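So this first bit is one chain, no partners, the form predicted on its own, shown in structure tokens.
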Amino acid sequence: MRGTEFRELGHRVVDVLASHLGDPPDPVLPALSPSAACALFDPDFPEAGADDVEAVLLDAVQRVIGAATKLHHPGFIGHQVATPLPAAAICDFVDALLNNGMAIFEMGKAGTAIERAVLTWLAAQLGLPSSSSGVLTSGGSLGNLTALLAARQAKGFDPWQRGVRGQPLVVFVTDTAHYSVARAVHILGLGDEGCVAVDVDERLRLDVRALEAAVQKALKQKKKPIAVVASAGSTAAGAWDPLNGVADVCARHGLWFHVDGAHGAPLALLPERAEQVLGLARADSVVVDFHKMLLMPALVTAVLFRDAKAGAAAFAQQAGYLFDDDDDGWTDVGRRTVECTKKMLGFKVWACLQAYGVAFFRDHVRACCDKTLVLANLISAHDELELLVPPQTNILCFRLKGRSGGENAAVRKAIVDDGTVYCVQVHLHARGLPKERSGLWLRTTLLNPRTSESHLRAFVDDVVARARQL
């Protein structure tokens, strides 16, 4: 493609894309089934290429923004996905075209540069040193793998040339704690044991009590502890964990203290919550997520180490066909990430923050927490609904009071099908959690910019109104 078919292909694509964001159709959700959205993208690829390719790929931009999420629609309150920024998509756009990967400095120098800018930045923010450092990867998943890898091999044994094997260890973590902290144990190798559930609290924080019985068990056990994770607004129900309690056990036991600040740590930025913050300074490690709450594209997630030497052990190899022995511990990137080939994943953070100032994002953050309280207290003043607890970040849980979870379920899907409100729901079960507070409940994020009060009035009857019609 010359240069002035990409520019006239690139303009129209815009378009397409400018008019998808200024009045996103109903429904947020698009009414499609796995067998009709497959019938959408068949895999009947043609021998030759097409004749007209502008046109096939814009039938095909078409196509893909008919079958997807409508993010940028005011109903969009559901999962924990930002509505992006146009800019940091056009920073994504930039990206993909240069192709610089990242494993070696000499390959992607800017990308590397702008990393550690970010990272930097970042870890001013959450409280920790100017000698802390890390990684940006591929979501909080990977992000979260790569902080209990480095907790293994700082605070169990080294797995590089002995291999898995020896004293039994122990990460402690609560039931309601994202899903890939137990996947990324198993991963480690530590099987069902090594992951010990921890009881919550009333408001399905983890308890600070339960976790100090829970690391005298496992040393009564003959089993070496190594870590314990942290929810900083956890993926379930939002719920802040007390951070300052679970440094003081790992500090007393000499155990890595993880955060998964993967939704939460934003928070930071808001000078009126300094006190909630306060314990993700003393972490050893922290995750958060840029394509939540700070309005990046997916996927751009941080990894930072209060001891930099920690995190870049966990992936301490040789590879003489990419790495010098004499790099510094943070020019070349894949010395210290799973991923080699990783894209330029800091451009889009290095460049809003720079166009947008910080205060742009702090406002948004706050604009999020209050808008959910804002709903707490519709919510509240329904006879008909009750909270599960009150909300700790941009996460809310609720559900009709008195109905069963079959029928708070069928109130959803029939929002969600008439197409104007985009809420998810949850199944709650977790160790310490009162039997009467657990089961399904109907859950909110709300990260979108364009979601109002009058929307979230407006969803709130809505729900009332289809529960008295069932």
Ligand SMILES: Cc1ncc(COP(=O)(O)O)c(C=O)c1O
Second form
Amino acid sequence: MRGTEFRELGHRVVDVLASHLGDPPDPVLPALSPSAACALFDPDFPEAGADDVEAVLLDAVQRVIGAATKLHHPGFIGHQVATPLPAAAICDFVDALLNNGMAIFEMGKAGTAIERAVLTWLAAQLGLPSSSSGVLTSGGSLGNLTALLAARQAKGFDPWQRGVRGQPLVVFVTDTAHYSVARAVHILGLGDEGCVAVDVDERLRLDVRALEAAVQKALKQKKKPIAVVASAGSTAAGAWDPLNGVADVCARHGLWFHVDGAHGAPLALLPERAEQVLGLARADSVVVDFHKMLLMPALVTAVLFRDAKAGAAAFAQQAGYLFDDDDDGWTDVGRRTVECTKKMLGFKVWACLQAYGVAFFRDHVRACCDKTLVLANLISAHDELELLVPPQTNILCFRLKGRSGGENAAVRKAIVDDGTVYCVQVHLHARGLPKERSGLWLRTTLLNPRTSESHLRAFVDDVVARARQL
Ligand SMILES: Cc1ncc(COP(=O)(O)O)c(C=O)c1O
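Write the structure block of the form predicted together with the ligand for the protein whose form predicted on its own appears above.
Everything in the complex follows now, all chains and molecules, and the chain you saw is the first one.
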């Protein structure tokens, strides 16, 4: 493709995307079965390229937009995926074209320095000491694995050199945490017994007394507790675990304290949330997703370690064809993460922080929480609906009052099929959660800047109207 063609195609694609952004049409969630989706994207590739490459590429763009979930539609209040800033998407485009795989400084000089700047800024926001550092990874799931690898290395008798070798290592976490935590524990080779579920309290937060009891019990059984994972907030319900209390238990027993703040850690940007966030700064490791509450396109996750060396120790490997022996520990990013070649993950974050300023992101996080409160109030005020728990972040679960099963699913299906809103549902079964609070709940995440109070009112009215029709 010549320069003029690239320029022209680029302009046309941006025009198409700008129209899409202007007024994303219903439905929020395309009504496509797996087979219908596959039919749209068939594997019959031509042997020879098209005469009109631009037309084919524009058709591909239109096709993918048509089949896409519309995250810029004000009715998108479903999963925890950011409604991304268009400017950040442009940065991703630049990153893709430059394609500076950044395992080593030599190949990705800008990306490495940018990653360091983003991590330094974030660590300060979370109140971590200036000695802390970390790495950007492709997603919170990989982030949790990276943190728990470090935990195992720090507390697990040097598995890098000697392997785990049947050590009964144990990690503690609630059932409402993201599944990637349990998955990481299993990938670490600790098995079902290595992942101990801790009771939640009446607000679905980790119960600190139950945690202490669980640790004591494990010790009596001659197991080797290594870490506790606290959610800030939890995926299932947005619950914010009592971080200070968890930190105390960890300090008492010499355990690694990991905070999965993939979703909610940006609340630390808000001075008015200081009390809630207390204890975050005591973490040994914290995971934060910029592609959830911080308006970035997927994926960009920060994994921060209180002790930068402990993070790197999990990957204490020689690779003479790639890493320099005299690397001082931060320049070759590949030394500190599962990934080798990776995107210049921090660029969009760095550029948008420069362009929009920190206050813009702080205001956005605040608006997410405020909107959640608005929705919670609308639901509480309605005698046909009930909240799971008062909001602690910007994830809110509710249901038709006293009805725990299929009616909620039926209402959701009707709303999603109608196309004006995309909300999701959660099957809640957590250790410590009373039976009458278990079961199916409707679940919303308020992180879309385009969702207004009037959209939320219309949504609640719609839920009630459809429930009455059942
Ligand atoms: C608390 C929490 N941690 C981790 C993850 C996984 O993040 P990712 O989807 O970026 O892998 C999620 C995703 O929803 C989450 O809510």
